[in-house]
Amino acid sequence: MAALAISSCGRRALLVDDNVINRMVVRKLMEEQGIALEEAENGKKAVELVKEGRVFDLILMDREMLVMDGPQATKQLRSLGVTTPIVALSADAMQSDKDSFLQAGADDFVEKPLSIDKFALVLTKYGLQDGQAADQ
């Protein structure tokens, strides 16, 4: 099932998280910036919603998840010729973990839990903050 906040100003986010609360949390922090968020409960379900054709100005992307994992999601949107920034969002902050991602394509990794302020620096990095989308 994906969720879709509506927003007028064009930025677009995809968010791909298998727990319930991140989205809820992720939801608000993204209306509270006037973002439209689109979400995924899996990797599999963000592929499919990329093939679907929708674009998006930001993608974030949770490491463990059932079905297909953020790794393995990051790998296939990249092979789909997606340039969207793919930021990793994960508690488990070994080096490894950190690795396997950006190995994967993730543009960067934020520990979770997201904090306000690590959120604004995401958006800010990524054009989002402002108001300027990134290119796709």
Contents of the next structure:
Amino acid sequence: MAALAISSCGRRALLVDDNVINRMVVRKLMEEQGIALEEAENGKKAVELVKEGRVFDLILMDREMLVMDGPQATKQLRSLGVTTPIVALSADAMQSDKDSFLQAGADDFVEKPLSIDKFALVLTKYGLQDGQAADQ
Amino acid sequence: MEIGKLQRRYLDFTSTLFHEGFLDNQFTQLQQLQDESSPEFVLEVVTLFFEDSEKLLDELSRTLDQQAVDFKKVDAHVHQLKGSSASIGAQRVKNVCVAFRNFCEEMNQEGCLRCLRQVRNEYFLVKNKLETLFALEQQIVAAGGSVPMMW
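Got the form predicted on its own; any chance of the form predicted in complex with its partner chain too?
The next block holds the full complex; its first chain is the one shown before.
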């Protein structure tokens, strides 16, 4: 499943999360920032989107998902040559879970749920505040 | 009832919900995201939470009622409920889900059933509280006032 919100500022993000409530909240956070968002309900769908040629400035990747989890999807995306920043999302993750996600190729780890402030920090860190797309 | 009294009642009620742990700061985050472009955002998210949670609770009852319990399936449902409740700030529901997942990992059916009773109880409590909160908001708006915010 993928949904694209139209934006006029060129920034594009991919949210990979199997929870419909989480997606609704992040969708609103993205809308507030004018960032076009696509959504995938698991890692496999995310990999398929990239294989179809979709390009993103930021990927938010949930850790636990059925079909394909975050670390597996991250590993596959990196093996496909994707250099987009991937920010891992998880709640109550143990240090070993965080480490394995980062070892899989994630750039960062943020605790869920995503607050307005945490989201702003992520955007600032990965250069999405100024409307310029990162190179792939 | 006069607008000022309704607004005070609303603030007192909201304060109690936070004080008693029904809601946490994530609910405030949702309220802060609500604006003129999405004036019913909180109601929409919470309504979806209600629908989703009740489906999950029914699934959990069914799955735990089996002779041979599929604990992976139970855990997957609890994981979803934990994520949703955390996303809307339903703290007490989320906390029971944390304990629930531990019992799933231990494959402890009795522990899981106890948690199911607790999480169902906490869910319906917070549902009742949130419905009351939204009803108070409607009363304030119907009386010509604006809904006061706590931040």
